[in-house]
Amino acid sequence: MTKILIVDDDLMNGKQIKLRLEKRDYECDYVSSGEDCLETLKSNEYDCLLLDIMMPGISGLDVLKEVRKTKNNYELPIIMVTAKDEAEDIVAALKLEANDYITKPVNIEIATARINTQVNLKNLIKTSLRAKKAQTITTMITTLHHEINNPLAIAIGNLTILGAKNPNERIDKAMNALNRITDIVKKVEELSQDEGMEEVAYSDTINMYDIHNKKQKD
């Protein structure tokens, strides 16, 4: 459900808003100043602001600039309240990021379609921010994938000779440490692919210096 939050000084006219919305299946909750506004958002998610530029004490305009140091227009859109004569207001709160506004008094078929706008903007954002933030993360592991794998199926291949032709525990304890990344990276590997990344391939020496050993113990 949609969440609003109404900022008005005029109680009946705030009231009646919020009653008006209520009944199109808005979850709403009114404040009275821009003081209680702010104390209000502290503690609350809202999905979208109705506020009213004209107010006594903190007005609108400061309200909107004050919201926008933390939240920008997509977080929490802002939908400015406002006299069809305060022109200059308007192009004020324009400026400082406000996302539309309405006019006085207010037509709740107007404010609806301009608070949905508002909201399925935020949400389809929101999803873009997602689907780019993993696809550059897939991408990342990708390349990471790649660049973890080939020195250490090197590393392995070497080691793997080296214990063929001198077994040592120092040996054993670096293969072990290796076998320990492969086993990090496969788990990274599969991770990749329920992101729907391409598989990659392992070194086939991975795994060669406990077929060694394995072979030597029989």
The other form holds:
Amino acid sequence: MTKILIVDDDLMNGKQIKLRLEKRDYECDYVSSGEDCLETLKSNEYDCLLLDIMMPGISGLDVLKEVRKTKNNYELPIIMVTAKDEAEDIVAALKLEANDYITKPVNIEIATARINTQVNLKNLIKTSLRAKKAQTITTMITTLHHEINNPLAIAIGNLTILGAKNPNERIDKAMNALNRITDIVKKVEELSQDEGMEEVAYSDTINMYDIHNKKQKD
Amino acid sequence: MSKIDVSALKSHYGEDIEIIEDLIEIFESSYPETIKSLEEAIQNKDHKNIELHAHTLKGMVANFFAMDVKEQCFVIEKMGRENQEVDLKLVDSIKKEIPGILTELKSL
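Just the form predicted on its own so far, so send over the form predicted in complex with its partner chain.
First the chain shown before, then all remaining chains and molecules of the complex.
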């Protein structure tokens, strides 16, 4: 369910938007000030913000500026809600990277159309970035595969010759270790070609991923 | 003469027309404070708050498509924005209109 945060000091306006969106299967929270909005965003995730421009205390534009310090316009789409006669504010908001605006009184069909456009765009960009990341990892693996294979082949080759002339346990151990590395490199390369791969972060603190075939895991 | 554009109101809310009842309740309980804040701002020649409270009142009545009163609020809002002196009689005029708006809304 698409989750929206509605920010408007006008209780009537905020409440009617909330009721009408909830009737259309959106999950909505409502706050009546910029301060409450920023506080709520610290511990809640939303798909989209509907943000009134003119509010006492922290204005909608100030909230927008603050939010954009940490979330760009596809991470958190923001649609400004404004009276028709506030053209300057609309321009200012768009320059501050608001995604769109709607005018009061809010036509709910227009509101839902614009919300859906922004949320769909957000999801599309997220998917595209994920695909790009996977492609980068694949390219990196392919490159490293070649980079590692050459010195590995040289090491194995020379140890084979040494071992043939002077068989000993240390050379055998070194060969085994290098053969294990060869197997791992081969496995990594195979994994990178497999389209059923998924990456699952298994550490919160550093970028470590368990890469496996999703079908096999399931 | 009607203080509300009824056809615009019904067209705007469409299938959600039942929420008007909730909005009437909120408006009835909250507009007196907004009017009071506006009057105080005018008395204190606090132009920023004249603009803000007139803007809020304008938004409230706009929800009911009470276009004349909305326009009157906008006049005050603009005067606040432009640091003009505002006559309290302008607010009196709005105060006189609101009970009529509420009566008309409740009769819908």
